[in-house]
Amino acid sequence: MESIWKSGVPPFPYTQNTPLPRRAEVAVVGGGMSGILTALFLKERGIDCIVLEAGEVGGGQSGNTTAKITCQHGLRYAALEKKKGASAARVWAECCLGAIDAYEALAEKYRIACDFERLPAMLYTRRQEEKLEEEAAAARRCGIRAELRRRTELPFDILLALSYPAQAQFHPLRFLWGIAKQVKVWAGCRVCEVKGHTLTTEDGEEVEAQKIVWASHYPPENFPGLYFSRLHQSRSYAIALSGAQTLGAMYYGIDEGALSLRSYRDSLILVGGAHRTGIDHAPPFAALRDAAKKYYPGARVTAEWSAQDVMSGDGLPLAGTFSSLTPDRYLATGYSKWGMTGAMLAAQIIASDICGERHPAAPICSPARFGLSELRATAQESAHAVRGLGRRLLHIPAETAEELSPGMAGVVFYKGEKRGAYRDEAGNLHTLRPYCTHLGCELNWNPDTLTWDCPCHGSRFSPDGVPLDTPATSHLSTCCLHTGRNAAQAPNEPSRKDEQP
């Protein structure tokens, strides 16, 4: 099923139908919220900018987000004061509050009907009262109106809630369509190589850009920057309900396994089941449906989808110059599940830098920062990659392809070799080499999204090996596809559409 945002909204209709220009001042890779906002801010400053998008505009995280625009990012401010200092925490709070205002101003300026709505964002706990009190005190020191409450409209008891008034939510794709038609976008244009200032697409077209912005979620370039050793990706899952009580605030639980909730018109959205991409996990949609039955009996599931987030070591975005060795390349990533606020700040930071200005959040979000949090993250990611690569050598499949029932998949023995195999509902067997084209880690099958996921860095592929999420950009090597148990034919589409392009 598609996300509630994609349902009933046609693909972005304003992409360019002309060949790519030979040159541009700035080329932005990625047509999600980060890339489109960056291009818009550059255009408003008189910069010639083009956007290259591999799939559809807004087809990735921007179309699968919960679409909350807040300065409330979980237990953020107490930790930020301790790690970065009180001054940095205040600057971050001010910039996040400014990001909300910036979305509202753009919606008004371009007359975008995107259901932008101001309402409180609330943290809640059923076990950790002291942590929430500590966070409230830190938020107030940062200039945020923070109000503690003992009661909420939630259908279960809580111990304590922390409310931040005047935050916002909206329809992300309607907003994105409104600003994307202001800039030059080439959709279906996958960048497969960058050398110097030249970008080469999968179709062999070349563009020379003075400056290049990577806004494609997870950076596909390994060097310089070594971001594969500093970032990982996480999936989370959502369902939309009709016939459930709608809410007057957005809710985020700080306890392990807690639900996130928000309303959109007459629908209620439940979010949960987060796990590192590529790692075995409990069935998230089943858990969300069980929660819906428990708290909202009689409600009906109208949509279910999943999303992918890039997680940084300290929970803050990476936005700015890609590396000191590549001063004309920029990076926007690492929003750590708060993509709408992060996208706005990243776009503001990068556009300001390109125009010779300095955004107040630039030092906090610099990709070059490398403190204790980043050092720990590097050690953890390196160890995780070693385990992933080791699995390629040491994992012995327990099954053969013949044992797979329709709808099942896994790494199996097939014709004497280790293969990734998926048998679709029609009985067709899809087989491929189960090794990520990024750095070679062995892939795992995700039965909730019907995708091959990399446990090392979060790349994802369709059952037939098409890359869906960076850092991998190349297709997996596929074997022949068999109908039933033997006859070969051309690959079919999977029987259930994946929710994350």
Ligand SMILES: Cc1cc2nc3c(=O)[nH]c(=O)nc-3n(C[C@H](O)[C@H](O)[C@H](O)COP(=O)(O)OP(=O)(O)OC[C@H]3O[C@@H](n4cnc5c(N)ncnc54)[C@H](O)[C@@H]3O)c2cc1C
Given for the second form:
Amino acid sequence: MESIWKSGVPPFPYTQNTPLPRRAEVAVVGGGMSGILTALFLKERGIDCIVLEAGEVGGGQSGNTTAKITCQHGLRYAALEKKKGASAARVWAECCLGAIDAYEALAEKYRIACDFERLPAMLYTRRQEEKLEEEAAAARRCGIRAELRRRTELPFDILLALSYPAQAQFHPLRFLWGIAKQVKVWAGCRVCEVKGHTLTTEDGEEVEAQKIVWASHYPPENFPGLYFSRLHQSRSYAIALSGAQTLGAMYYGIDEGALSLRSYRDSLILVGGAHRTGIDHAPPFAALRDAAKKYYPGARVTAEWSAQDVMSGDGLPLAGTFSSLTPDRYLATGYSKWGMTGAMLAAQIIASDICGERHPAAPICSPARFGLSELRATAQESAHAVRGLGRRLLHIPAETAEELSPGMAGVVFYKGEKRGAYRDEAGNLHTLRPYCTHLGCELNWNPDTLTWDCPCHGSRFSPDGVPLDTPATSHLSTCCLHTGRNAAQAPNEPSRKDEQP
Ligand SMILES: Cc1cc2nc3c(=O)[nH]c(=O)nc-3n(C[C@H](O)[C@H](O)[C@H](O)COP(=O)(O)OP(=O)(O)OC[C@H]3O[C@@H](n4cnc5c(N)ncnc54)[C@H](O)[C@@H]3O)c2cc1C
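Mind giving me the form predicted in complex with this ligand, seeing as the form predicted alone was just shown?
Every component of the complex follows; first up is the chain already shown.
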């Protein structure tokens, strides 16, 4: 299940081959688009900055994105004008248009062959004409050359489309790797703890940094900031097709269940199936394959993958000082599925702040903002967390491990205790304690990604309990791996790690 960007391309092997330094002016946690761009802007300003990446550069969401670089983020500007005012909406549009230019300039400056191309971005609807008209008017007030259209090249009828010219798309990993070569990255270096100015890695190494930037997608630190009460994660699914008509624009449907589409060279990418991470959902890949069959008969599926993003209360990034209690820590998150322009702006905002400058989008993206949307999000997130924790106490599994056939998993009874159990295709049974190492919510099995997903804040784990997505940073407590087709009664083995809450 590799993305079109990763398939057939060996992982970026780049990592510093010197030991981790004991000191740095700035330490950035996370080598995705946010972290690498932040490090580049700091380096360009002469600041000694290091990046600590748990896995590989671009191994997180940035290697699984659709990589549209646009100021068109679904229905954005009408809502922004209402919630934040006309002036903030205009600043946001200008900054996003500037972010597109910044990608183009960096690709040129560092001669990165990343298939960067300018083309229109289109919103389309089959039902909500007035919404698009309202958005078009708001976008124009914000200085965007928005045009309404009755026809598109899409293979289905639409009621109305809204086109923004001169947006962009690219190959995100080729771009990211081109930039990563310019900065100092230690890959395979997971940060497990930050205390004061000291970062401690999984291997027990310590780095003292004057400033620390959390660019790890969802911040694992709970206090101060309480971001766990304001952010959740949403997962989406993508397929790539060969033999389908390619597109001269990027498309995003505003109706419930509508597809997002873009081309890459002679492939077509379809994206859909969004749901809150960790909750039950309809099979998304089957729906995407059905759509492909219907609209592009004869096309062949060449890649399938999924990814998730951190959703903020008002749909805008959280980029800036982590909290007033920790003025030397920064945060870059909450892109709400628009993290290409979002990461560029977050990197600019944070680098400017560290250098004593003020970016125009800083107040809009300030993590300290707390309006009505944040208040609503906090209430919803708290309810989800209570439900997730409640399941831990109240959910009584209906099945036992013995009943799981190959390829199946679930929270079951095993030896009189509640366990997460997955029987792989070879019949081996993998069991673990199904409680998230972030705040302890009960996990759910996602059959589409073969992972244990947390409904509270979106942490994900492999069948063997390895943390795949933040905020969790430590392994699940595994119980045992029993080999053999009908394995279920093997003796208990000691747990690999026992940091389970
Ligand atoms: C399906 C999908 C499609 C999307 N399409 C678009 C699009 O077309 N346009 C757009 O603008 N946005 C899009 N987005 C959003 C965008 O992809 C993301 O917002 C963006 O990639 C996030 O970048 P990031 O650097 O914050 O996170 P990541 O790329 O996930 O990087 C975070 C890095 O931090 C590392 N890390 C985590 N914890 C630690 C730790 N403790 N120590 C060290 N390292 C750590 C991870 O390994 C990871 O590499 C899409 C999102 C999804 C889900």
